[in-house]
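One chain follows as structure tokens, the form predicted on its own.
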Amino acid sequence: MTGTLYGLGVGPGDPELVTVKAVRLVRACPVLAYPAPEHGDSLARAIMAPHLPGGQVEIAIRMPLSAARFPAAEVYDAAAAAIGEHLRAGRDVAVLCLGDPLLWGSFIYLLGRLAGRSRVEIVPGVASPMAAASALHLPLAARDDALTILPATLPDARLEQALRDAESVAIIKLGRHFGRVRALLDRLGLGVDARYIEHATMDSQRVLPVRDVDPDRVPYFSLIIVRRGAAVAAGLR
């Protein structure tokens, strides 16, 4: 009998935002896997660290940071092979994923390789748009609003069309794309309705007016929320 593959959302950064279910499962699994940069520590593991029992086999999935190489098929192939070996031996494996496993989560690429071979259970996590909205005291959507989540990596034409049509928008994965996103918001007259936050829920959290952000110092874990008009931003019409 094979082990179970658990995809555990660990939330946006605050260890207290990890769900009770994710904590229970990670403590019970003998094998732990998590994404990590090519060099350095894993943020997903750091978030879950206060809840880890110790003594687990750990698989660090070292990811390339270059957009041209992501998602790197060979990295996920190797990780899936290592995880699959433990599953076939009957050992449960907990895979940690920042935010929610199925919202731009690294777990998606493992699920595609391992689904159908073992039992899979996925535990949702607090996603960064929800964490940012809470920190900003800003509703993401109210009444009949449609919420749009856009990766800043999209080309300008697609971003512009989505922004023109949207009522409430979260723009994620800013990083080096911040400058062109800000220019686009200004061109559409949306800069006044935009709120910027980085490292939401972490000790390093910062909230700034969009106009005051240094585009050369914007981290990957940052986002902008745009809601049209002060009344809408307050959840009123």
Given for the second form:
Number of protein chains: 2
Amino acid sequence: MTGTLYGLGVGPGDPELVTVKAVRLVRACPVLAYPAPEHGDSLARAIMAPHLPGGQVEIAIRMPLSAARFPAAEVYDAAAAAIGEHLRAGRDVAVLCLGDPLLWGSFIYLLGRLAGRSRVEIVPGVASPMAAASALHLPLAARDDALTILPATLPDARLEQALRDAESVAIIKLGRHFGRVRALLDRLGLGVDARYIEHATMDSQRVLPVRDVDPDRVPYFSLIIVRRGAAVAAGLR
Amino acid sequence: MTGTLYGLGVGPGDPELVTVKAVRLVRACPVLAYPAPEHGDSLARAIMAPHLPGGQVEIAIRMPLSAARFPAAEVYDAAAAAIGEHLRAGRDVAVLCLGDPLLWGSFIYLLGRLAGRSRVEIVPGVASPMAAASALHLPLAARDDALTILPATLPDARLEQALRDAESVAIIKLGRHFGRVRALLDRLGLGVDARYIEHATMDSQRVLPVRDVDPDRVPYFSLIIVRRGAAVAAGLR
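Can you now output the form predicted in complex with another copy of the chain? The one shown was the form predicted on its own.
Below is the entire complex, every chain and molecule, led by the chain shown above.
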């Protein structure tokens, strides 16, 4: 009888944006696992911290800054092996996932390694584009709108295509790509329709006009929402 | 001193997929409002029911089946007027929103009418494409993938464009459009990559192979996720 692997979305940052279900399940699991930087604290764990009962075994999945030295696949192999040992011993394991587990989440790589070997239950979470829209009071999509979410790592041509085709576009994980994305938006005349937010729903949340953002200080957890045309809240009748 | 207008995402259906924040706020509001059919119960209210303290004033925003007789704009005008009266009297009002308030939610139309007249706080919720992916154990997006979410009401050419451009596409609100969407997927050779689910996370949740779905019995709350190519869980290393 193996344990159950839980992938728990912990939402975008505010510990209150965790679901009732994720709180119940995380409290019942003897083992926790979560992504973490090479040194320092895990954001996913910090979000869930107010809800933890204490006394749980914890596995920090630490991702080195230099993938050359220790590639991601090896990190996930090792984490899956450690988690798999607990599951085989009959212990349930809760993997904490920023935002939603299956939306650009490292849980995907654990699922790929552990699926089929034990029961899996995945609890969806609040994703950052929705959290950002709520903070900005900006409708993401209505009626026949399409919404595209894509990472800023993509080349200009792909971002431009999405901006041309969808009424709403969320460009996530800006970081060092911000300057290039802003230049693209300016070139397309979309700068005025673009809204910038970093660390949505966290204590450190900041909303800035796109033109006022210092491209050298844009964090990884930041995004721009472009709502094409005039279909904003006030106009929706 | 006016009351605060809260837009509370209640998630996709499972009452446990409500956030801790939405539960806290709904309990503190003397007035609730929620979308409802012309006759019968409101799904948004049913999801939140286990968390309600009782004794709250309730405003059911009933949408007639025939928009010809009583257009949606009039329904929202009347609802905004009723809500606005409570806000002006200093009473906080919680509007319950299926999924996320700003993602194809009727809250958008209330926000358009009430913004600027009182304090507004919006609490994002778990959206149905993420809930569906969790139920299906299907990664929605990883690495440089793009995700497009769009309603089945859109014409074939627009759906085809999205299916061609994005690695993951969620086609929502299938209902009577299912047959047309399935024919399009078959024509594009994407039937095999498509996953169908209805009423995700509700007691009535059903997962079926796309080819086995009876197009005459597809509910409004159903969706297809197409994950292009072979980038599924098992392949993600």
